[in-house]
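One chain is shown next in structure tokens, namely the form predicted alone.
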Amino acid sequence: MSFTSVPTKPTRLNRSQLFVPGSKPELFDKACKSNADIICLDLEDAVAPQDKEQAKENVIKALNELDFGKKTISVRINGLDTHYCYRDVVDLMEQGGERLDLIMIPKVGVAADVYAIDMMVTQIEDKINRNKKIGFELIIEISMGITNLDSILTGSKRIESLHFGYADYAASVRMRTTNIGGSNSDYSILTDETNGERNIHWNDMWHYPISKMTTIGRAHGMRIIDGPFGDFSDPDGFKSHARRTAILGCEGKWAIHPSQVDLANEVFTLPESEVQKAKDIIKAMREAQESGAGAATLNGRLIDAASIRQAEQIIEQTKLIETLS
């Protein structure tokens, strides 16, 4: 390892992360019955304008009022380019009460936007005498994002976790497709002729900046989460979608509909035979140390110290599961 060590954030569930309109408070009390590891009160784009301000009401009054349980809370507020964004940081802070966890910042393009909300937000925490600190979540979906990343996670130690925004990043870049998520038949190879046939291969169009993601949020200590999978009646594709981000590094994913709650939660919880494989690996390495070995074979396969950081990372995320859901 580096001698330089990588920052600690505070432990949280984070396997699914259902959205709620803020206007649309009759829907708060199904979500605090769900079974999402964390809930987020919107109040950016699934707001309509002219409903942005009875949203917050109705987001502060469930803060006070509403019973969630061992959730964590998090809400969206609007974008630091419109002239809610203040109003949304203000109020929450000063009317919301101590169940709020996180506030989750759209649209983020270099460090002096999370600055500027991170100044707000100490400011009041001092003035009303806030018990709980308040946590910081970032939606990584615009090319300015992507590029300063490494920059904006130094903006505020209050950042716990990024998030991937599929629809404005591909308006960000111009991509040429209305997927939220999934795939695109036009982002793929042909085959050279074999045998008179020719093949299509689609690739993964979002892989790139889920990696640049998953590669610097990692080293700020982040937890890495995949943003929205659009079409709710495709559950074989949001697991498809969920299963490849998993593989790179992200430990939870959006979920736009309730239906998506309990696909996320499946996915990222990893099978027992993945769980058992860990612990034959720690099992085996210590006993090749025993031995004077550094490393071991384990149904015919070389692992070493490397392998043991692996499965710990299995173990570790796998005990937080046991404990907290």
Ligand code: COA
Given for the second form:
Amino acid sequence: MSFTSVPTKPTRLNRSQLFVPGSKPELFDKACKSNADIICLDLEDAVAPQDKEQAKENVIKALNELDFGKKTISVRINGLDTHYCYRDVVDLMEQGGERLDLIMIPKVGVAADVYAIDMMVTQIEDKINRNKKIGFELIIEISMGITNLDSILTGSKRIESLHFGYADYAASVRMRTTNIGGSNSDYSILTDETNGERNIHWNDMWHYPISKMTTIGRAHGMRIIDGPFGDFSDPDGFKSHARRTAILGCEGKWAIHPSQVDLANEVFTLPESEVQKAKDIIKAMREAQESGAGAATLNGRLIDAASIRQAEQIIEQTKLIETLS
Ligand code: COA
Ligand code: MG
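The block above covers the form predicted alone; next, return the form predicted in complex with ligand COA.
And the full complex, kicking off with our chain again.
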């Protein structure tokens, strides 16, 4: 391990994050009754400009009056390039009470974006003697956000998680897609001929930014969360979308419809077979170490101290889910 240690972030369950437009207060109660780990009340892109003020009032009222149980509550504010942004922060912080846990900042491009919000939040927390410290969730969804990721994460100690925004990212880098999180058969290769046949091999066009986020984000101790899958009538598509980012190191995924919440919880709860395998690895390695060996075999495969670290991650995440869900 490096001699430099990464500070521990607050531990939260983040398998499913259900978005609810702030302009639709009739959905808030339904969101509370869902199995979502985190509810994100949205003031940004799901709210039309003429509804922004009313949406904020709805959200502030909900933060003061609704029973969210033990769920984590987040509000997505408007971007720093809009005049809504500063008032979102001031009004939420001054009038939202203690229930709010996280502020989600969209379209982050440079560290100063996060620093600016931190400056406001810190002053208001101090002024109103807020007991609970607000955490930040950042949406990485513009090319600047991906390019400057490492330095962005030094912008505030409040940052806990990174979220991948498919649609804005696609628009930002001019990808040719219109479905939120969808695939495109043109992003494929035609295989060489084998047994007289050529096949189209589809590729995952979102791999690079998500992989960059898991690698750089984890170096700063962040949770990495997969963003939306727009086709809410396609549960199989959602699950396959979620599975691939779970494999890459994401801990959860957005749900833009209640039907996606249980699907996300299912995919991001580690399967019993993997947990059992992790336990077997730890047991086999302990036995090997007791007999003086540094490496061992389990079911014909090499395992060593790194295998223990991999297995421990799986056990730790499973314990977290058992404790917090
Ligand atoms: N949170 C809580 N409940 C929701 C919900 C949400 N985000 N979306 C839908 N529901 C409820 C509906 O009210 C309906 O309840 P009912 O059966 O009691 O009438 C039920 O779930 C089924 O909804 P459905 O009719 O299938 O969907 P819809 O056409 O009403 O809404 C969307 C579809 C996509 C417009 C809606 O789900 C939505 O606004 N999602 C959030 C979008 C968002 O926040 N985007 C920003 C992040 S990308
Ligand atoms: Mg976006």
